[in-house]
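In the block that follows, a single chain appears as structure tokens, in the form predicted on its own.
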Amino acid sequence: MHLPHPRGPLTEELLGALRSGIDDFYAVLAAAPTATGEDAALALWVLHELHYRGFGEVPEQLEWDPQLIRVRRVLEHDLENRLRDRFTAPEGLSFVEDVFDWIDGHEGPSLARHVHRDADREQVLELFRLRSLYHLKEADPTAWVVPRLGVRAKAALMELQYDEYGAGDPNRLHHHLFAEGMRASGLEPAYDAYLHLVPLEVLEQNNALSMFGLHRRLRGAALGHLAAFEATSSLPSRRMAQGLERLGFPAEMVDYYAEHVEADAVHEQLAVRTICAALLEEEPELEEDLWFGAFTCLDLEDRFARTMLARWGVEEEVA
């Protein structure tokens, strides 16, 4: 994978320094506090990516460079503060008992409903290009949470992750299924092929997931995000599969969404009733962080959906 093109002063400094092979990033650190928008979000995505697959131009030892970690901390602090500023913890609710009703009461725009009924082929292809930044990574950020949990929560999370990673069959690994669907749909399945196209909302969705996974103190937010994601995946996946069939997309891409219809109906119960319940038995003080993670999942998806529907000139489709 190669470094992307910059989107502002911070990424100009960061990407230039990474390409040059120097080990002095003080100019990057100086630029970080004033970075905003796509410039800050892309810089944070690049720094997170050093912990995933890295970049061909960047020496592997820079993954833990102290100056780059300081830059990452500045950007993560800003992102976390903005996410928390939008969040208000629900009062008088139990996460395990009430989160499904809380999610059902959430009203937000629905891209899956639009694909199901009205989207044209080019709109769906654009959606795939932008979603690929997540779908070609999928469960990887959550894998970092595993060693931070107690026995019961850890075992349950591994059960869920085992499904995500194809139950031992590399051909059924979920992000491989999406790559095959992209290839069959005439798209480039490389991990970073469409990074230059993704808007702020997509970068922030991915950055929030990586931040939650990388920080032990945010393990509750990571699992709350997982619970909300699984609880809002099965029906939209069914709508997506039916919409793709309506538009004549290849079976490989339909299969990716069909895989999630039944799997995520099981995963939502596993995520809430077992994983999150076990976490709260051991660490009840993390309940608010579960709500924060769940809210962040829904909030960032709403922002992305509104961006796409506005781009297409479509009235918001409420889920």
Contents of the next structure:
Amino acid sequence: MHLPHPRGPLTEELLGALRSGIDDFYAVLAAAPTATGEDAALALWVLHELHYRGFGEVPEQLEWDPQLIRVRRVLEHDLENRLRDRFTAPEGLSFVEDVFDWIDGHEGPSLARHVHRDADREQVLELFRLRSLYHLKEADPTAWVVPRLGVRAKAALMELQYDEYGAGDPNRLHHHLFAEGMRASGLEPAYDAYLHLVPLEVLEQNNALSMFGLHRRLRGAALGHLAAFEATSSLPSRRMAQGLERLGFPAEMVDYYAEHVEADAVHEQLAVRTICAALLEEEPELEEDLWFGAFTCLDLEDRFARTMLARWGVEEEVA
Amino acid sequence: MSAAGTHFEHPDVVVCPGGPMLLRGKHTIEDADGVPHETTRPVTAVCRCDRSASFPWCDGTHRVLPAKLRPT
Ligand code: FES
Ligand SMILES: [Fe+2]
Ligand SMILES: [Fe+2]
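Having seen the form predicted on its own, I'd like the form predicted together with its partner chain now, please.
All chains and molecules follow, beginning with the one already shown.
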């Protein structure tokens, strides 16, 4: 795994400092508050990555360097404020009872519909490259939430995560299935391979997930995001699988989506009725953060879908 | 907390209102034509609306049915 190319002054400073092996990051700290858009998002993505698999060029002890953590916090603060500004909590709804209907009532552009009927091969390959940033670490950010939960919610989350991780069989581990699909489709299954291509919207999706996972304070948002993610997967995965068959994609990639039709029909029920329900029994004050996480999941996916459809010159197709 | 300790309900079968039935563990389901289907994952969602394209497993189709066609 290699450090990406900078996208502005902040990443210029940050990547230079990480590479040089010094442990004086004041210049990075100084650049952080002025960074905008992609530059800030890429910087945060790199800082989060130190907590996953890291980079060959970066000494491992920098994961907990206080100055880098300070930079991370500045950028996360900014991201969280932006996400919260977009969100209004629905009134008079119960998360466990109403979240499915609330999601079904959400009208957003659908990439799966486009892939199903109209996308060409090149567009689908582009989608895989951009989505690989998340799919190659699928379920990992949510794993950080486990030790922050009470007994029932913890057992419930592990029941779902166990399936994401292949129930002990590495061949069925979901991010491995995606890697196999990429390989079979002629793509490079490494999560830095296409980092230079991903737009702001994809960096934000990944940063939000990592931030929710890394902060105990945001466990409600992490699990709300999980619920919305699982609850918007089964039918779209079916459309994806059929679209891939239409375009002659290899069986490995079709298998990844076919697996998600059935797995996520289970996971959406587990996420809402066991995980979030147990969380609320233990910590009812987290209900608003469940909505915040769920909203953020839908909103960031809408933004990504809009960007891609506009790039391809396609009229929005509402899910 | 009581001296008897805490016991959590953890049923093998969970009926989801408007949706599937969750089954924990390994089971074989025989469909209406007598064909057996084995569960393959730790928890399986069995379709109760009869309209899944992956029958007998739930594929989320119940979510797009009008309320009166959803299982209770
Ligand atoms: S119950 Fe989900 S598809 Fe039938
Ligand atoms: Fe998955
Ligand atoms: Fe899932």
